[in-house]
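Starting off, we have a lone chain in the form predicted alone, written out as structure tokens.
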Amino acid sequence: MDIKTETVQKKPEDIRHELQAGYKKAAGNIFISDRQGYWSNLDKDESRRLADISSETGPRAAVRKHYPQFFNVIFSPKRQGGLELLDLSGEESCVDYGCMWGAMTIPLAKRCGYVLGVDQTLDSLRFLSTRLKEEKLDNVDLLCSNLKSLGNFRNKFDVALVNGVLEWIPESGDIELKRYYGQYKPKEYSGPTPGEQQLAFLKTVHRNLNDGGRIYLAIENRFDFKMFLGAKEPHSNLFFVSFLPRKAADWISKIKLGRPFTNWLYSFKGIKKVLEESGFSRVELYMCFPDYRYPERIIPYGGSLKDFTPTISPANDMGRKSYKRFLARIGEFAIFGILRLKFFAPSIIAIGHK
């Protein structure tokens, strides 16, 4: 045995003693810390009602008969396009912060040698549980724990994935998004402000991770051309906000939702500079398209859009068409096909460098 595997071996060892030394074992291979919450797209007796089932019947077979509408968020094979950046070798340690429902880990785990999911909701790591098992997968481990209170795994990631996941670091409280998203839900923040909070989380990634690691971070344009268009922003529902000044943003939000905007997007550059203030020595950008949850089109950011063509599609995830999607495709290729303005983009896929 060569001394690169031993290597490769002890690493997720490593990884699990912390595992077994500072978090509590739940069923299987779950870990769970003191420090738990929920964000959910269902609300808790749905998210309980959906892991439940699906130990029965199987995930696929649970989703498709009692959420379809969540099925391409879960099992689509376009979620993990991204993933071929980070030109894996198949011996890396990974981590995925916010895993929820393992759209991008169980992609990862077949990809590299160990992955480590963290979310804050249970029962959704317990439908991940369930998913890994049908996969035949045993190289992941599960954590229930706050995303922002992880300090135990100093330089022991090869990978990190914070796909989604940085514009809801802010939030505090359970979150049952179909209840919270849109809703008048007053509510107030104290102490360091999102951008602050966003950074901490970051810092806090970059610290997790080797020598050498990288962070994989998705996340929607500020500039996105279509919110300009007249579409709402992604994570409140409101118009304007996420290019807008954040002071009237806020003011927007706390008029229409009770509380403040926190969920923070970043420019091209801005998500540059946040991860450079983390820590992170070089950093990669690339445009994607229609967007990073399901990549058509990655393209590097200082590439060219010569021959760009639309990837909006006609019909949403349920085959409906509308109006609104035809004029977006044609502002796509407009904008970016003619016009060639790279900085509207709608989503930005960064890899940064320790």
The other form holds:
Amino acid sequence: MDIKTETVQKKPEDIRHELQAGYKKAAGNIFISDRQGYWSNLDKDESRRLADISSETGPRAAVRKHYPQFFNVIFSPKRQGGLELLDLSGEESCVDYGCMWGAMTIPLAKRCGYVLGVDQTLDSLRFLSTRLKEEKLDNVDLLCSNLKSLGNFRNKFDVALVNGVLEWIPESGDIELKRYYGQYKPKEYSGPTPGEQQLAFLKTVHRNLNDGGRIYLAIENRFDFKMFLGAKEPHSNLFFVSFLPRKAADWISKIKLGRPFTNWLYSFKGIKKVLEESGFSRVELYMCFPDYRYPERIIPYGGSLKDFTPTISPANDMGRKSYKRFLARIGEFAIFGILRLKFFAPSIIAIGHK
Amino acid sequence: MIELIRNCSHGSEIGTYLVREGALPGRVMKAASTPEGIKNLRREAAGWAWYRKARDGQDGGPACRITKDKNNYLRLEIDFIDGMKADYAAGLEKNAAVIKKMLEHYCDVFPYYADRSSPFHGDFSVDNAIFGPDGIHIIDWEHFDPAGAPWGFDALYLLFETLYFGMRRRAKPSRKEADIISENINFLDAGGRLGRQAKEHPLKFVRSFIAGNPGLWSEQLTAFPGKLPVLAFTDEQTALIDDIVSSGQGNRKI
Ligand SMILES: C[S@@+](CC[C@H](N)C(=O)[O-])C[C@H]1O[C@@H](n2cnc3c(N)ncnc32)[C@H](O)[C@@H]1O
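Rather than the form predicted alone that you just supplied, could I have the structure of the form predicted together with its partner chain?
Full assembly next; the chain just shown is listed first.
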């Protein structure tokens, strides 16, 4: 086992105090800033409707009835598979950056003392708030704010979650994914590069952690084997852009989507380097199969792939089998089970220590 | 270092981890944060407690400890058992020796209560037996119930689950497979503990017990209908298999 630095856990009261001092309190436990935004798989009307219906019928019933395609993304107990890596004592004060519908916020809140969920999308937080009620969790506050302009939470948290969020940090403006993902939507970006913005965000995450605090960062691997075998980069829906040099990726994306490629991903070495540059002193890396969202296997990057068996299911969520999935499964076994090429693992979980 | 080795498989809501000490596996850890997962982990802890005592006496053998028990979160750890597993998918013929040992173990360890019941495992499968230097260990007690099934249920389940994997697309068992089953049923019944239905229509008995008591597997049979492969036999196949098996038993008696 790792030797953990003994620290005094941060108190939720300090965080609540900060929230009350710096933000307006909206309904229930939601605090709002003047820096709201929008990012969701649902469009704006749908998001509002989901939050409204959830407060009447409860979130499970609402999603099952109106958006069954998102049921697993939100409720599947598989999603929390990585949290055990943190070996939580139960007392920690945590923050979930980009918490959205709470897929990680809720399981985290059950394992620790307190969670602040932060997201720019108010209706996602309104929905999450109905989930907290359903689960009878009273140790969670929600803050609607842009992650790039957070107030003063210096040294306030023991653990910070950044689950599927770092790659979206360079985006700007409202994003209704249905009208954006893989579609031609010309857009100009000015100011710092995606990498610089991600670094600045991670520095804030670091600053807001208590001494001895930890970041849990989950993200796709820039060199995920599937992207070499004809799968599209999952954030832009373009071929090759993740692993090509950033300039070439920009060029392809500008032609296809009218905007540069900003969803920068990293290799194992790359993510370690960025975390170290942000101030983290020690970084543990894990390989995640078949991805970090629904992990089946999580293996330390320094560990062994000796007993690896394929994790890609031949059928999708709805039980439909496909030829592509079958091939991906064979590819997965060849690359990890036989060749043991860790570098190409699909997703990365990094735990950085302050 | 922690490794996730299985996550909510077969409709369960439990994550299973291997905790290493240096390079060596030290403990298996399981965690859940849903009512369903927590209920099953409590059963697991109760199962280990019972099994440890039944197999090794009060202080021997691998132990299971609950290490976190908050309102909505439960985590437990089980000492790692070093040993070999057989390949459940290889079917009855290849696993005949393994099955014999598992059934002997069953008869040694599972008591026969006055009401003909016995502690219930619920997934008594070749895949859940580890053969170590000190003999067999049965693992994965997530469905444990202290007196949940008629004596012999788990043992018969083992026979038909393994048969299922070996049969693959064949409609009926081979004579050899049927003989293995009937021999083992005769062995199990040596003390006269199997009920009449269990002896005469063993597969039907297993399937109707499951159908009548789905709650023993909590939500899992709904979440993952493939959880118990014996349910995939058709009624006709069931009748046919029971016929072939009991004709084998008859032959043996003559
Ligand atoms: C892909 S979702 C991840 C959701 C969640 N962490 C999970 O694992 O299910 C990204 C979330 O990050 C939020 N987000 C992205 N960039 C943000 C920013 N600059 N400020 C605030 N929230 C942001 C989005 O609103 C969205 O809810």
